[in-house]
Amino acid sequence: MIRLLLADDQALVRGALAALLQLEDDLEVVAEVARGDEVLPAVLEHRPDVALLDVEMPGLDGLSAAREVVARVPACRVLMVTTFGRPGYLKQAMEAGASGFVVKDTPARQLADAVRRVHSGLRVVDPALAAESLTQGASPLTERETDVLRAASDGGTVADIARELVLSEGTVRNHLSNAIGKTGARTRAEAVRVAVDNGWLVPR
């Protein structure tokens, strides 16, 4: 049997995923959470071979769960399962360490293959999204833009989004500046936007 762990802040999808793959012979449920900062200590617990993550999640996104799920259980295979497929995701999942990256409306079929893939130690993407990544490029954003704009996501001030990154309120501005040039963007909201859209950026 391939022990499996779900994560998905959705129930409903989540219970979906379980209900689909639990209907394959060789596949078994042995977890699932709802936040991205449960993934790891449900992966110590239950030990799974393979486990499936959103990559929007509250409390830590399913990129950051599975850097963390490669770094310290490295047996664990990270399968990504997104409604967004966003090549600057598929960018970031593979950089993470994940096994592959595919999309929510997958055939359950498809998606149990794509399960045993993985397990047995091959990459698995989905071919559209691949193709897109290539043609895309890197995102142009620093990592200290990023952290900004995410920052900003929340409609904070300058002033919060300074304290809440221990910047000063010049060097925030400095780094939205350079955000909402590099993304084409007018303001910190468009370019919040543009840089979700792409995947450069995943919202919390």
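Switching forms now, from the form predicted on its own to the form predicted together with a further copy of the same chain, please provide the structure.
What comes next is one chain alone, with no partners or other molecules.
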């Protein structure tokens, strides 16, 4: 019997996934949580064999939650189940120690198989996404450029960003300019869009 934990902020999806997985004879959902910061406590309490984590969650994003789980409870495998197939997410998830990565528009029946493979120690990765991730590679943005672009993503002015990150306005403009150049964009908004689409930037 494989014990599962489900983490997804949408109660309907969470419940539906539970219903889907309960249909399998060898799977058992032992815990459900709605927030990223509830994952580790729930894992510690219920000791599941596999944790299915969404990337986008309130409180704490799924990637950070995965890191926590891998560090504190190595016996629990982590399978990321995400809405968006951003190439960068895959890389970050693997670096975080996740054992698998599936997109939410993969066929439903494959999920149970993925869970079993992960539980048996194998790694599960969406093939199409893996290919894209290899060609696409990692983020070209430096850490600071990412910070600045992230701060710019809610539409604030340069002065706002400078205040938020405690930087000079000139520096902010430079980082933005670099980010714009590296993303091939012509506007900061375009740069944000490109970075988010590639998974170099976690939205919000």
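Positions refer to the first chain, counted from 1. Rigid core: the largest C-alpha set superposing within 1.5 Å between the two forms. Keep in mind it's a predicted model, so treat the numbers as computed, not measured.
The Cα shift for L60 between the two forms, taken after rigid core superposition, is smaller than 2 angstroms. Comparing the forms between the two forms, the C-alpha position of R173 differs by 2 angstroms or more, with the core used for superposition.
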